[in-house]
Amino acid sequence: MLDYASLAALAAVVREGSFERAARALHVTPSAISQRVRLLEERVGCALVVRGQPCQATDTGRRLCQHVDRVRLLEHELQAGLPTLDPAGEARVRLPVAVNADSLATWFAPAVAAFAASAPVLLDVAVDDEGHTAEWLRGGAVLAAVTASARAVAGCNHRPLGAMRYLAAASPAFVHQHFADGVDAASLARAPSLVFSPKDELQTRWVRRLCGQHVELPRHTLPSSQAFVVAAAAGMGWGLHPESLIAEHLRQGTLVALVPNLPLDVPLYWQHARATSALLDGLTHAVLAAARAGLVPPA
């Protein structure tokens, strides 16, 4: 059997990021913690945190993580219906989800956010490329994700929300400067785009399709969904936009489309943990919702 205590011990290292402050949070000392950390670490018999600024997880680590976060949520089923459980009180239990930095920005947040208002949890959100946060639920560092990939998690529901779309855009004055002849394989290689990170390959994909080729784009990285439409209605750069995050742009003429009528449409889905659990299924039903209402209806 494995000891709790040094699972809790673990878990709190990996979330706050340092022995000190996974000692403060459980209120006790540091030298406890690290105590606790090497004797699950020798009980196991491999690596569990690597050290530094932050620590990190190792995947074994990862995974025993992912366990504390499930038999929370099944000691809160429990506590539901056993209170004298927990005299002090409903706890909060962690919920880790991992979604992409433009769903967060749009469509995702205020949904959390509400669920977060009204029920017993501390959500703990990690922010990745659509096409990475499935990796986030095979390694065990969250319990759910909004994804990209159309391929169930092992272990993992899956559910279709819809489709993100974007449109290419950019401010008139660089789209003058740089497209006064036309949108194709030559001006792209020479106007600065707009990328998320080194991820971030909606830009390639847009252009693909419409030139037929792959094309070496020059780029700026801004790893920031309001900072994308900041500096594109600037003037800095063109790139892919939520076409919900730029509609008042488009309006107002700060920003326009490079090419009419040629959105990108990005599939995304919620896979989750199974597990019973009436907060994952609130926190699903809530996902769901808001996915409805801000995504383009899956096909």
Given for the second form:
2 protein chains.
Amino acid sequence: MLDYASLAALAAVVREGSFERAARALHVTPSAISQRVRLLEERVGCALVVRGQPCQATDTGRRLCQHVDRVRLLEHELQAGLPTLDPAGEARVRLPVAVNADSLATWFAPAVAAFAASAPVLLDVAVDDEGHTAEWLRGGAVLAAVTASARAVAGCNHRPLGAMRYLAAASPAFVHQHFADGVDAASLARAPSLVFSPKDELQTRWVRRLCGQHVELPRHTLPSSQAFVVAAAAGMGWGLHPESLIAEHLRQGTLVALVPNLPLDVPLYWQHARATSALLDGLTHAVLAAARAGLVPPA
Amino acid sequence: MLDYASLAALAAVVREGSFERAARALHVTPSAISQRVRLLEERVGCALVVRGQPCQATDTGRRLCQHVDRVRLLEHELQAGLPTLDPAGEARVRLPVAVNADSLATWFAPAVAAFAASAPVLLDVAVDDEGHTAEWLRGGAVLAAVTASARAVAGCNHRPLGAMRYLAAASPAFVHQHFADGVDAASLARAPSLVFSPKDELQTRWVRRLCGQHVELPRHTLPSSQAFVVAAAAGMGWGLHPESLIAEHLRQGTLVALVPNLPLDVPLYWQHARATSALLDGLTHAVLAAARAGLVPPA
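Next up, can you give the form predicted together with another copy of the chain of this protein, since the form predicted alone came first?
Now the full complex is given, and it begins with the chain already shown.
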């Protein structure tokens, strides 16, 4: 079998970002951590950690970390069936998951928080664009993900969650200043838009649907779902916002829709590693229930 | 002089993340972009872009991009003084800045949004831990940063902003379940904490101040300032929250302070590239005014 003390050391280095912090977390010396990781690298025949600040897993390193996560889930199952068994170490199981920022800012946070409050887990939530969270699952960095990818990752279960509804909105003053003559390719090419990150294609997709052509948009980058709303209300730019985040602004008139009745629906999926695990099942249950309440039902 | 068409191509590739998108943004062919970047690499004698998804600047590439940002600021100044001069291309100047997530979620967003709404700029906001935003400035990825670093980055001006006040808080039910016998090293070693990211040391620092020793904390990772508050209110864990973000929760009793009168104040600084630029001055002015209103005054 594999050497699980070494695998635990590797997982700790990747989680903590340094050999020193991994040592502290596992109550051993940094040189013990270093030796275990080196042994594992010799056995596997390639580098598992890119030494840096922070230390990061190589592709192979990530696969080994995901294996550790899965074995921990299995140990937890075993322990539930054999209460007299008490493996040394943490009583809580780490569950790494990836999610898009807008889901985390709306329906996802209350769901996982309620689950985590009552289950013996420690959640490691990573945030990325919904078009990229499936990569985290494929690469082994997480055990489950909220993703826009309709294709199942190998070895994973795949469930439709419904769609996140986005509305293109801006402040009334911004609309007056930039779109007095209508929302079209010419005005959109001049009016500053808001994007969440360079990966954020929502604004471009919405414009292509509206105008039937690609328009190069001037854009501010603002990587926070709530700051996005604050910035739009202050007249910094127009952007696509989750409907639920701006409902109050729309009611009060501090934000208005650029074009009535042209929402952009982004279908989301829940993908998770196939593993016999009551904990992963519990998380899935909480996520599906919250998605039913917070998303537009799947077609 | 340097070849500015090539430098603009490089900056576009780094900003857009791909040669195709850079070509679209500059209205030229991808092969023109590719040729310009290659020429520049031959002239400088090293790689400037790591080709990947997304393409990323090397250290030298980042310095050249920062130089382009500075030259664009100077061009904008020149244009303001010579209204008949109209350099081809964008009328708006890109201002890349780095900020910590909690600042962005509280005092920073309204300030920069109001500034960006009235100035001819496009803001590229990057988020990182306040202990790491100075790196972005040092590496040339941004022109200004909100940072916890009291040391001025070479070539930058450095102004104290005041301190972000954090309070350790959790839900009443969580406190009842985990801290019925007091908040001490023993109970903190078992109660799940919340951290924003692996770089987030606030909880550990607060515990060291309270207990006079290092305690290894079990922790959930949740990279969203607002989800952090939602999760705490749902009883997922305790954590250090910006006072202004949880004021309403504290009033309503959905969150309570773990220990009365033990805030953690994190002094923040505004550092920006030394450049004669009315735009950068305007942003600095907006940031300093918002910090005066939203932060604890500097000692």
